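Next up: just one chain, as structure tokens, the form predicted alone.
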Amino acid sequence: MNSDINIIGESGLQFFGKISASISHEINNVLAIINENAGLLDDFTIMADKGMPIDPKRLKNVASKILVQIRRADEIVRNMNTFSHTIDQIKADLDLRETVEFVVTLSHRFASMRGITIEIKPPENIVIISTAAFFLENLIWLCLDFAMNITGSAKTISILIEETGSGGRIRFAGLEGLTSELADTFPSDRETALLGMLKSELTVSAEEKELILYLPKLHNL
């Protein structure tokens, strides 16, 4: 009990530093595209001094890029801070969807770093789970990575999120490159700490190409 304790801390620790310094670059991405636009403004400012004309049009370019990046990176700050809060709640009651949706928002910069397109299929009727935040983010994380490594060459993966009798399920499908000697190292002791916290379950189907977690609607921690 002490070691999965351990490795879920681990995990965590690893989960949260890993989101935090792909925040960090694409904060850094943002902050270098609206300093370029801003240099290109201080060499108008310098052709003006110089008495020389300046189309509005290329100015109003230059202002409307450097707030599309404002707002990106007002985006970006605000998923920061939803996920920094997330480990304050020990238990809370959650949109699976929505849930889903944010941890590919916070993975978005690994599958674009890999080519990989993922595809969310929305549950026909909302799924909402009693559990804590930050461990099934963490453990919708390990799923999705290791989806991402077997995509195969189609590089997509479809999420489809839906309600079962006693909670929800989340099936990570399309997943070509997925064999059965995979199938064998995954949940690893990471992923099996988190499951067994969580009182989830975790298949991989090597001929359907999947794997599917299942979540009570209700547990105590």
Contents of the next structure:
Amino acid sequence: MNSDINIIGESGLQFFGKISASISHEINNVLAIINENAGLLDDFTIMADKGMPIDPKRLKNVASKILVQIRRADEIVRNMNTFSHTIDQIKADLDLRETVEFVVTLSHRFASMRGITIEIKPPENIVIISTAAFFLENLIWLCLDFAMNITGSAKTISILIEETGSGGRIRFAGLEGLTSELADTFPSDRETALLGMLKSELTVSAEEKELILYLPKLHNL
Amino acid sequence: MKILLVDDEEELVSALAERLGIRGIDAEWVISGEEALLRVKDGKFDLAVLDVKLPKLGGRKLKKILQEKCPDMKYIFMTGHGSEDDFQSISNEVGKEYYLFKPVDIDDLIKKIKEALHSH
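What I would like now is the form predicted in complex with the partner chain, since the data block earlier showed the form predicted alone; can you produce it?
So here's everything in the complex, that chain up top.
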């Protein structure tokens, strides 16, 4: 059990570090764009000082680009804040769809770098489960990260969220590259420890080309 | 001199190209490694400024392919805060002085461009 707790702790720190680094990278990109566009406005004023006419439409265009980036930064920082506060509560009632969408949002850069599209199919009814949010996000991320490595040529992952009698399930489907050899490598110790902690189960099917994560509606940590 | 800027952030690379143009530097831009490979077919570039974290075809891999196609071209890398591993491996390849962190000061970039073009 101690060993599982160590694995869960290590995995959680790695997850937090990876997502934080990705967020800081995104913020940096936004700052770089604002920097260049502010620089461009500065260049225009220098040109105007030298008597060169500047079309106001160009100024407006650059200013609106800066505003778009500020809104983008605001959204990134809001997500970062939400992610950081996920750890505040040991247990919470979660909308499974919202949780999956949030992890996918946090994973956007990783998917984009690999040229992967992620499609989410929401459940017919809202699925609420009571669980440890941060550790569930970590488990979903680990499944998604594994799935992103085995998309095959389609480069698309479908995530289906479904209600079950005992809670909910998340299906990562369309994993063209999932062979039986690869299926034997997942879940690893990290995922197994998290599955145990969250009282959840995972099936990996090379035939169906999908992973299915089963989550109970309620469990005691 | 003719410069090729490669970064998936279009708003960044287009503004940077315009600012270089104002300073008399002929800069073209593309937003992917694949587009960069197509663009070098049409024109000769003296130097490429590459984002390290390009989607699909990353900056380091792109440099390797470009080097085969255009052996005389020089390179500068730009990155948002990368990992220590990125810093070490890219510094070893192009020299740490040509590994710039975003946001980049345009005067510093132009200085590095000139240095790189005069290096052997």
